Each structure stands twice: as C-alpha cells, then as structure tokens.
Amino acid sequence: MPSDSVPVGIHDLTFRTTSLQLTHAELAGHTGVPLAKYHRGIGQKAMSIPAPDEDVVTMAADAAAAVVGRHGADRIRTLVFATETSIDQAKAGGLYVHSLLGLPPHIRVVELKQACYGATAALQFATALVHRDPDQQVLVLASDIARYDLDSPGEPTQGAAAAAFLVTARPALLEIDTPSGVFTREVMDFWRPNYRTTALVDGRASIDAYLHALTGAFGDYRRRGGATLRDIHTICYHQPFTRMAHKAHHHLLQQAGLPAGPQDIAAALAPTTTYNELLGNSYTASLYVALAALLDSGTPLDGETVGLFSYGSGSVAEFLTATVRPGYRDHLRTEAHHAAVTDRRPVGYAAYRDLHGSGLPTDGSRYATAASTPGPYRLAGIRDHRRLYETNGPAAGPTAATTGTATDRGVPGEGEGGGG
C-alpha cells in the first residue's frame, strides 16, 4: 500500500570510471596553455579517458555490480539507465547491464535522457515508485562519456564516469526531502545532433543558462516551502567543470543577500569536488559523484540537510534536498572510490589523440576491439550491427557472447566551456 510516511531515498551509492586518464599537466605540456588555467581556471587536474573496449555500458555494469553484490537483486523491480551518451536510438543501454549481471527477468528497464539532468529525473521516478510500493527497490545508473572536439575550448573538461545508486524505503544514506523546485527553458547552450560523436557547446550561453536555471529552480523550491540557504549544510552542484560549482554557489549566495567571499565558497564546496576534478565531466553522473565525494569527505553530516542542484543543458534543472541518515558512514564505499580514481593508468598526449580519433564502425560491419581494460566487463566488438559485451578475465568466453552481448587553443573561462 502507498505510504507517504515511509522515508524514501538513496540506500547505497557508488561510482566507477575508465581505466585511463590524461592529466592536465600532460595536456598543458602540448597545448601551450598555462597549467594554472586548468587547475585554477576551470578547477580540473585530470580527465578519464575510455580504453577502446570501455563505454557507458561497461562502466555502468561495473558500478551496478557493486550495488547488486552487496544487496542482491530480489527486490529490484526497476532499472533506470540515465545517459546522454546513448549507444542505440531504441534499445536501452541498461538491458546490456541487465544481461551482464544476470539480473532476474521481472525487472522493468528503461533509459532516460535530458542532458546532465537525466539521473535526477531517474531519482524522482524511482522515489515515486518506491513510495507506491515500499517493498520494491529501484537501481539507477547514470553513465556518460563527455567528448568535445580536439583543440576546442571544451576539450579540457572531458571525462567519464558511471554512478549507481539504489533507491529504497528506509534508506541507509539519505532521505529525499520534499518539496523540490524545477525550471525548464528551451535554449541552445549545449547539444549533440545524431550525426555527431562530439558535443557542440556555446560556453557563455551554457554558463548563463546554468545560472538562470539555478535561480529559477531554487526560487520554485523556496516558493513551495523549501529550506533557506542558512538551513542547508552543503550544496552539491552539477559540475561540468568544478569551478562552475563555485560560480553557481556565488550566484545563489548573492541572490539571497548572503556573504559570498571566494575563500568561504571554496571551503564550503571543497568536499564536493575532490573526485570530479580528477574525473572530468561525467554529465549525468557528475552530481552524484559530487555527492559521493561529500559523503566520503569525513565532514560530519549525520542528520544534516544537503542540497542537490541538477542542471541539464537545453535546459531542465531541479533543486532538491536530502537528509543524511545517522550512521551513514557505515555504508560508504570510500576505499573503492579512491581505487577507481587512483588505479587509472596515465596515457600520453599522442596516445590520447589517437584514442579520441578512433571509433567503432558505423556500417555495422564485424569489428573486434583491442583488449585493454582491466575492468570486469568489456566491449568485445560489433557483429551484424550488434554490440557484443563480455565479462573480462577467466569468466570471458564464447558463452558470454550468446545473448548478443558478447555480453588560440583556449580553456573554458567566463565565456567558454560548460555543457551537459
């Protein structure tokens, strides 16, 4: 029976990324851009780069496997795959994850898309389902690879990650509060037409649209009875580059007539940026990677209210809050998150450009990807217009393939970058 009195929220949260990284020190050594413009100007130190056999499915499956491994799948009734790096116009990427993990058949699987906002739409979809039936659980996967043209202003903001979170009644990590505030306005600040593999972005328009949407969403949140800024301990922002969070917080504080000094803002947001500054932009996953960073930071949060601002170019935004559950630290995955970041292998500039220029065939012809990732799942190739995924290592083999898944060079500044 439906029960609004039962708290619903995020019971478990984790993320995974690619096996390769390009540091901004390496990038700066070849672009001629001062390293400070990367480190301080956009707040980025490295970006995750996918190996030839890694994509949004392999990252999402890796993250999802950790959640399912801890909690089982018996109560999962829905899997929502949020991405703007979709691999098929019709088939949900989550179906490949469902197959790779051997999940039960009685699970609905859908894909959601609205730029970087998609995962928050999935969260709201999930909470509604669990409120209707508190016995069921919803697995949300947010997985993206941010790619921009080489030598473009957006290039240093590239990145990749997949976040997985389990939405349940009586959650261990966070209870999702009501109300939330939403804002929508059609604007061409960032987009990727079907015929392109890299996104297009109007950097200045994207920053302006983000801040405009923040004002609109937070205003709607307050009009509906939401908490004041003084009552919110920390805000996690979508981070197309981490300095965007600083711009956003400064903007929100100014709108509220509160002190907005750079040092205070930096101190408030530092716990939320430690992972994203090393992963780069991960679109739908970005906000939830920021949330993971905050929870892992060591900042005492038991019983505190944290804000979440989700922005998806185009544009749709939402501001909501969550209450951190007492004892949440017992359920964190800090060690695994640190390993996901530190275990990446550095890639040189020439190799990075080669990887960026390579791609899967677009005519559906037979193609085998080079074995590269040390991760548990890999994209094996393409055959007859079908992507083939397989488990990596001793479990890999012919049986894994039988399901059809072999199972000036500038930097973003006041007028550049953003997107997602």
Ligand code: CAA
The other form holds:
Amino acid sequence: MPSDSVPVGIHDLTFRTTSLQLTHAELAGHTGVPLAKYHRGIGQKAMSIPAPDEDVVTMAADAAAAVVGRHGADRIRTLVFATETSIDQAKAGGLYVHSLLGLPPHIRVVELKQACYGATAALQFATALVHRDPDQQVLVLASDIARYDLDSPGEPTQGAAAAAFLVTARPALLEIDTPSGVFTREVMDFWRPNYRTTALVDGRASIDAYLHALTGAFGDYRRRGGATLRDIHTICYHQPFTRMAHKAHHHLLQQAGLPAGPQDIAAALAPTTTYNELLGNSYTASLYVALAALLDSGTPLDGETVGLFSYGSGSVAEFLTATVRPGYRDHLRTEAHHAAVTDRRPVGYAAYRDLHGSGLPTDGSRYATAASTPGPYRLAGIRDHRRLYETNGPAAGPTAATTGTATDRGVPGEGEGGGG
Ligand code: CAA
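Give me the form predicted in complex with ligand CAA now, not the form predicted on its own.
Starting with the chain above, the whole complex follows.
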C-alpha cells in the first residue's frame, strides 16, 4: 500500500575514498602556483588519487560493505549505482558490488548518470520506492573519480570518493522533506565524451552555470512552498572545490537580500567542507560527503532543517531540504570517516603524474594491476575485456574471490602487465 504519511529518508550514510593522496603543497611545489591560490582561492588542501588497483567499484564496495554490515541486506530491494566514471557502457557497476558483497539475488541493480546530480536523482527515486512499500530499503552508491588533464586549470580540483546511503522508512538520520525544486538547462559547461578518460570543462562558464541553476532550483523550491533561507539551519552544496560552496551561498543570500559577508559565509559553511577540502571533487558523491561532514561536525542539528543543493553539469540541479532526526548522533560513522581521510598515503608529484598517465588496456589483453590498496576490495586485473575484482588481504584466495570474473585468479599471479 502506498504510504505518504510514513517519513522516508536516509537511515545510514558513509563514505570511503582512495588510499593515496596528493597534497596541494606538493602540487604547488612543482607547478609554481602560489599555495594560497589552492588553499584560499579554490579552498582545496589535498586530493584523493586512486591506486592502480582502485576504482569506482572498489570504493563503492568498501562504503556499501559498512552499511550492509550494520543493517543486513534482507530488506534491500534496489541498489542504485550513481556515477559519471562508468567502467562499462552496458553493465551497471553496482553488479560487481552486488557480487563482491554477496548480496541476495532479489535486488534490482541499475546505474544512473547525470554528472554530479546522479546520486540526488537516485535519492528521489529511492524515496518514491520506499513510500510505495515502506518495508523495502534502497541502497544508493555514489562513486566517482574526478580527472582533468595534467597542467589544466581543473587539475587541482581532482579527487575521488564513494558515498553509500540507505534509504528507508522511519530513518535514523534525516527525513527527506517535500517539496523540492528542480532546474534543467542544456549547457556545455563540463562533459566527458565516451572516448576520453579526462573531463572537458569551460571553468568560468561552469561556475556561472552552477549559480544560474542554483537560482533556478531554489526559486522552484520556494514557489512550491519550500522554507525560507532563514528557516534552513545549514546548506550543503555540491563542492567541486570548496570555495564554490562559498560562491553559491553568497549568491543565494544576496538574491534574498540577506547579509552576505565572507566571514559569516565561511563560518556557516565550515562544517560542510572539512572532508571535501581534503578529498577533492568526487562529483556525484561530493554533496553526500559534505552532508556527512556536517553531521559529523559536532554542530547540534536535532530537529533542524538542512538544505541540499545538487548540481550536475550539463545541466540538472535540485534544491531540497531534510529534517535531521533527534538522536541522529548515535548513528554516525565519524571515526571511520576520519580514518578514510587520514589513512591515505601521500604520493609525490612524479608518482602522481605516472599514475595519472597510466590506464588499463583496451585491446582485451591480459593485465594484472600492481597490488597496492590496503582496502578490502581490489581490481585485480583485466582479461578478455573483463574487469576482475577480488577481496583483499588474508581473506583473499581462490575460494574467497567473490565476483564471477575474479574467481579466475590466475591472471594477477601470472605477472603479465603489472604496474599501474
Ligand atoms: N591567493 C589567493 N587566491 C588566489 C590567488 C592567490 N595567490 N591566485 C588566484 N586566486 C583566486 C582567484 O582570485 C580566484 O578566485 P575567485 O574565483 O573568487 O575570483 C581563484 O583563486 C581561482 O583562480 P582563477 O580565477 O585564476 O581560476 P583558474 O584558472 O585557476 O580556474 C577553476 C579555476 C575554473 C575553478 C578551475 O579549477 C576549473 O576549471 N575547475 C573545474 C571546473 C569546476 O569545478 N567547475 C565548478 C562548477 S561545475 C560543477 O560544479 C560540476 C563539477 O563537479 C565539475
């Protein structure tokens, strides 16, 4: 039976990232760009860099395993994998996660794309599914690796992360409010043709498009009866670089005729940027990493309304609010989040450029990735155009591999390819 009266929202939220990081201090030391431009101009201090055996699937599986480990999978009927770093034109990346985690077969798995907006579409679709049947749960995985050309203006805004959140009835963290405001406009501000591994972007146009979409989505939200800015405790913005959130908040406050001083804006948004300033852009995961940062920040939010602004270049945007559930702090994963950020190993500039330039073969040849990640899942290699995933560490072994393709563990051990 459809149930509009049951509150639906985010019951659990976590994120994971890669095992390597490049600091902007290291980058600035080689590019000659003043470090202040990175730290203050774009608001970034470090960026996550994938090891050779990490990708959107391994990050997402790591995040998903935490959620499934806490809540089980019995009631999950849908898994949505939101990404713009897709590893296959046909097969959903979520299927590899489904296999790695040994999830039950009675789950529909799909992949969703609209640049950095994909996960928010997934949240709204998930909310509708749970309203239709409050016994069901939806697992949303948002996983992306932001890559721009070396020496391009976008380079310091690279990054990577995967967020996992469970959408349920009577959630422990946040109830998703109605209404929401949406805004769509076709624009070439940022895109990545299928034949490219790095994004193309018109940087300044993308900032203007983001702000234009914010005006449009927030206006739609207000016209549909949404809260005023004064009634919203804190807004989490999509953070391609954290200074973008400051520009966005300034823009909204100015349009509403409210005071918009830089110090007040910095103070208001600081709880939302602590993770992203160290992870870099994680595209569709970024907003949910910002939300995790806010919840983890120690700011008391019980019963408060928080805003979420999602922007996906191209462009689709949505402004929505959520009500934080009393007692939410008992359900956070603050320690794991700090560990994900601080456990990353620093890479030097030369190693970073090597990693950036490396890629997987596209001709079907066998390839074994260098064993690097300490994470629980790894991309072992490629064979016959198939990605081979496996569990990592002591549990790994011929009987422990969980993907259909990774059971063929002869490939990594054969010493072909290697490196990253
Ligand atoms: N000290 C302090 N600040 C400094 C400085 C210094 N020494 N030198 C420069 N700055 C400031 C500049 O004044 C500027 O600030 P304002 O924007 O407030 O004017 C800022 O640092 C950036 O410097 P530039 O204007 O010289 O810009 P850039 O050529 O370095 O490019 C960028 C910046 C356009 C954001 C570029 O990094 C880029 O193209 N990034 C990728 C695109 C992107 O992230 N777009 C965001 C909207 S699209 C979106 O959100 C979707 C998505 O995820 C991609």
